[in-house]
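What follows is a single chain, given as structure tokens, in the form predicted alone.
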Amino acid sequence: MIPAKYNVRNLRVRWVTTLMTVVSTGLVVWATVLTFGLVEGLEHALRISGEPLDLIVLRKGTTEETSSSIEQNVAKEISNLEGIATDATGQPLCSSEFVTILTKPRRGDGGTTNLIVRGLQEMGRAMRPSFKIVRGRDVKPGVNEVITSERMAERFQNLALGEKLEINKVLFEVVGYFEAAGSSAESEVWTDLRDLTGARRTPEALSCVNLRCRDEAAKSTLLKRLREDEQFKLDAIDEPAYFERQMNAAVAIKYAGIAIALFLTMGAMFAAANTMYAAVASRGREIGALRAIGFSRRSILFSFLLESVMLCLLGGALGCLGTLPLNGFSTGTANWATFSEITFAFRFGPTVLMQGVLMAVAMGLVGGLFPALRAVRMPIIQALRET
């Protein structure tokens, strides 16, 4: 077996072509991992939004909160159903909520987009994953106040602390920023239920009821009761399944990213192949000498493939390292299920980075295969005569 230091020496001697190939491979891996990290961040935000024992109750025939409508007396009956979990004080973990969409401007002349404003009860805030106020304070009912996430404040006008958001010509002051474990809740603006319905001139309006079941058995019973009871004429949706349906945007980005990655990878493979072809052409005598002193064709094939993989792995490592400063960086995209914007953070975890490394290995193997085959097929005498 030819020692690996032979390949390291050759990469160092041909440092210009090595550097060019490493940089081009690194850029391809960087762009691909960036796309995968974006998709992972979006899927994570939607995945953790659904609590396993939570149900979202909507009007029968609707699939989204924004198009649903529930009567208040029905919502009260739902909150008294058997099987709903309670908090430490014995209050049912159940929240009647009203959701509306506003078209608001982004910061920095970024145009306008849809913004979800949710009116909910205090219990509804507590039911969101790891909800906590990180700056400012929570809203006080009856005085037209809102809270949102810092990500939303960075992306939308009039959402910074102390600024005022107009809702149907009524001004709501931003009094706090909250976090909810990076879930889709951080893409919304929250206020008191009655304040929002009052501003919208629809004091009796409700969009949905969010409730938490006591256990899996109670969840099955409540699902059946809410879906089949003609008294309610409602549909209950398992919360994780509800947010699973909203991953269409992530799927579209993923497929687009894969298509772009394949296109760029082909280019990087050609770059690696050209580098290795040049190496074979310039090292004919070395190849002949290696064959003459007893190294087999298989050893030479493996050596050149190893050199190609090392070359691409250097680029892959460079590309992966280049994405790490963006880990946790906030961005957003359209949520086509709700016709609004959803904010999330790039996530470059071990799985995403491993995909980049494996892609670099694949580029090295495919890009180096044909030059390596050419090297082992060279007759010894002809190789020794190469200049």
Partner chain sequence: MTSLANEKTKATKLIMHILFYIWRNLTRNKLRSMLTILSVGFSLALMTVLHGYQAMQASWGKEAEKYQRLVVMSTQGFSGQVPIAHVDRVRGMDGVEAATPYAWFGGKYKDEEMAFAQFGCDPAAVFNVWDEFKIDSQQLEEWKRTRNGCVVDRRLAEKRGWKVGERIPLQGTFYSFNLDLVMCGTFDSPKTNDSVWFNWLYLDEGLQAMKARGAGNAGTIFARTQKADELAKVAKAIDDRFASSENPTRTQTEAAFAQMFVDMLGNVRVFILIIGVAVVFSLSLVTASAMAMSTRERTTEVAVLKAIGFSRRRVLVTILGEACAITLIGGLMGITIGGSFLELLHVVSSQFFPFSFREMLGTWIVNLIFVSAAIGLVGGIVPATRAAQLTVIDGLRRVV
Second form
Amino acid sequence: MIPAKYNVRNLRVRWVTTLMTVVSTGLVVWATVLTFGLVEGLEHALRISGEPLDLIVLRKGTTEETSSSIEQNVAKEISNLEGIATDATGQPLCSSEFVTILTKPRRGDGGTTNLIVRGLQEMGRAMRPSFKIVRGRDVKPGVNEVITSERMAERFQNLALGEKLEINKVLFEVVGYFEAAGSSAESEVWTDLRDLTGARRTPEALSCVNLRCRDEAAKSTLLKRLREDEQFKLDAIDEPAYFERQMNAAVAIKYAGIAIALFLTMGAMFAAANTMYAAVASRGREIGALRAIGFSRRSILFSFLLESVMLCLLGGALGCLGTLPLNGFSTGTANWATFSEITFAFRFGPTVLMQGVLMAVAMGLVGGLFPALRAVRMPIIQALRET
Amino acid sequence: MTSLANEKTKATKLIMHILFYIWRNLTRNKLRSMLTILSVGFSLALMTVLHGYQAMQASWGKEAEKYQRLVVMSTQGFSGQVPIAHVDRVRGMDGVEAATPYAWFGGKYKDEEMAFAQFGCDPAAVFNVWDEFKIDSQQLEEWKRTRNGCVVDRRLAEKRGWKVGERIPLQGTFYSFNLDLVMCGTFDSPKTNDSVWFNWLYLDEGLQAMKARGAGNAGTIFARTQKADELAKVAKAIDDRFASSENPTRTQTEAAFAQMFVDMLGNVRVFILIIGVAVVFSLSLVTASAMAMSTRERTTEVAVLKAIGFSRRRVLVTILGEACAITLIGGLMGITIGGSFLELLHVVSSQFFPFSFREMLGTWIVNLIFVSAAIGLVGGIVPATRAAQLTVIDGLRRVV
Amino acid sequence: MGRKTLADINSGNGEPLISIRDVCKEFRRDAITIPVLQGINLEVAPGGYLALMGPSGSGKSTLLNLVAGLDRPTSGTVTVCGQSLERSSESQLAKWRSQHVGFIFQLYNLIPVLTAFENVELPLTLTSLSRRERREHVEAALQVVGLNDRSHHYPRQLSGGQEQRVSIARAIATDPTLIVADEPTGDLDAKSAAEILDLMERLNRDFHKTIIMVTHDPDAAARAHQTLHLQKGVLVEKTHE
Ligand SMILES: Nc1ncnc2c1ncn2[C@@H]1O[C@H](COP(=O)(O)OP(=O)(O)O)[C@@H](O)[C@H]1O
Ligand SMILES: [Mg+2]
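Can you swap the form predicted alone for the form predicted together with the partner chain?
Time for the whole complex; same chain goes first.
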């Protein structure tokens, strides 16, 4: 094998070309990883929202909380079912909630979009992943207050601490910001259940019941019990599956990301090929000498491929590193399942970064293949005669 | 007079000569030129697709502007109530030509979610609101008579192979009532609209019988005004009319309504911009690198040219010209690839890509062509000035 | 006609190291066939030192390349160090070269991005030697050419003569039986050329390397045991001493 330092030194000697190629492949990887990071962030938010033991009980036929409705007495009966987990005080972990969608303006010039407002009681908080108030305080029932996440406050008008959100001509004051481990709850505005239904002038209304099962066995019993109830006409969906469905929103962006990756990888591949062809062309006699000494065609091929991959990997590493400052940077898009805004943070996890690296390797391999083949295809004596 | 003409032919000759020389240089290392062109090509293809997507949304808005339509929705958004009684009130208002309820059903067809759009509307009014849509009058009469009848966009019907009499079962997701529609006819629309229209009353009766949520709700109201310049006035009149009612409304033009969906996408525009900048910058480097390689090879040649008496400017122009030629060819190729890709998307999924590439052509294409030429300029400038500034002595020595 | 005489020259004891029989070599360019070597017969005993002379284009390098296993004859047999080169595959030849042949080129052909030490070490990476053994070999080889103090210099930091000495060190690092040199002094000034020739003589005398050298310089040829002349693809004998 030709030692790798041979390649490293060659890359260093023609550092201007190397740098240009590295930066250009780096930018390409950066743009792609950015897109994948967006998808990953969105999927993560939805994935973390789904608690394996939680069930969402909806009216039969609907698939979204926003389009479901359940009667009060039914909700009460659900909370008395056997198999629901209890909290420290013995209360069933079961939360009746009302969900509505408002069309509200974004901050800046972002146009309007839809916003989920959820009315719920104390118990609902225990059922979200690590819910906590990070600024201000939680709402007091009966006085029309709301809490939301900091991200939402940044994205929407009238959602900052102390500002007032209008719901059906009733003003709700924002009194606090909460966090819930980056789950989709952080894309919502929360208020007291009765305050919200009151403002909506549907005082009795409920959208869904959210409950936690004691264990897997209890979950399957409850699922069966709820789905097969002739009288209530309910559907129960386990939470991971519920949010899995909403990932459709991510699918479109994912396809866009793949298209971006494909086009850009092609572009960068040709650039890498160009650089490597120039490298091969200027090293004809060197290649001849290496082969005369006894290096096989295969090791020459391997050496040039290695050099090409190194070149692109440098770019890939640069591109991946370049995305890290954006890790956690929040953004939002439409959740097409609910037609409402979902905010989330970019996530450049190992998978995403790995994809960027793989992309760089692909560029290097394919872009380097033809130049490397040219390097080995030439007969030795001809290579040695090159000027 | 003659001297002026002479000057002119001389200039033309010079330009022809430079162009010829550029072409020669371009084809000298064909492989490198090809690779650079392909590199530019694929990246610009991506930019074409991204900007084409934006252009499509613009076309959508423009298309919607033509037809003097207003959309009335609840101030509370899509989950709000627009009582069906509002429709008649809107019809009765000055300046309104026609109005129909327009309720989005969003049902599942067999097992397909969001396979196509379905709207509940008023068969008697809907073709007056969309008066550019054409339907056979007999089929329309048939639809008016059939409670569970529906009419289908011709292109959708053809794609699905549906004939009059086809049963189209739709399972409600938002509504608890399932529709069992019968196709009464097809309508022609200037743009693919990929929709099924059914009678709003059929849905409402079903919901009332079940005492289900959503009964009596028109969803949205689409109205057409009598005069194009009265859109804003009529919209305001409608909102004022309902402002103090139980269910206040928000009325906007169809174009603004379309924009609302675009807005929902959020930061996509910024995102496209960021990727575009990254791509352009990256390509400038690719071009610069390629031009640096070819000028380095040609150092002696440039020195010889200068020794013969070629001016700095001419050397500069030749090399910049070559860079621009490469990126322009790449750009044109990329726009063609990107355009074909958009066309393909349009053919495969006309619901999400309702416009063909031809219909989206606009200044953005010209901009992209300029961008590709500019990439050549930026990428070529350093190698070109270096070659231009090369002294004859240096250049001749470098090779030895 | 020359066969007998040539055999006579190589009156070494036992097996010849290089044995070339009826070798023809043609190059094909498009439709034209260029005959370069025609019916070459040659034997070189172990420890021989042969100089090849002849006008430019007469096929010297072509013959040398055949002996060194860089190319295969159109017809005839080439047996070197017991290996029938005309019947060996590319990869067999590569392996064989790494074990038996050291190269000295007119233009040195050192790898510019590697130091003198690393250049000499390069052929050793094809062996199974350990890192330490490799270092010892390299140091020994550099010692022979007298460039121990320059081992960390890059080729561009060396003079032409020094570069050629590094290239000689590279050629002997694996301790090959045969050394081929194609105009080793062709690019050097007289003083450096003399140094290189001294060195090659030492390799032949003290280290018992068999050497074949192509040269245009009669003084260089005079250092060899024998000189053969190639003219239009045919060997013509001209002994000296
Ligand atoms: N790879 C090749 N293809 C075609 N012709 C070749 C090739 N190698 C050498 N020749 C021709 O063979 C002849 C001998 O070349 P060479 O052995 O290099 O001569 P020299 O005696 O100068 O070393 C020349 O006419 C040369 O043109
Ligand atoms: Mg020669």
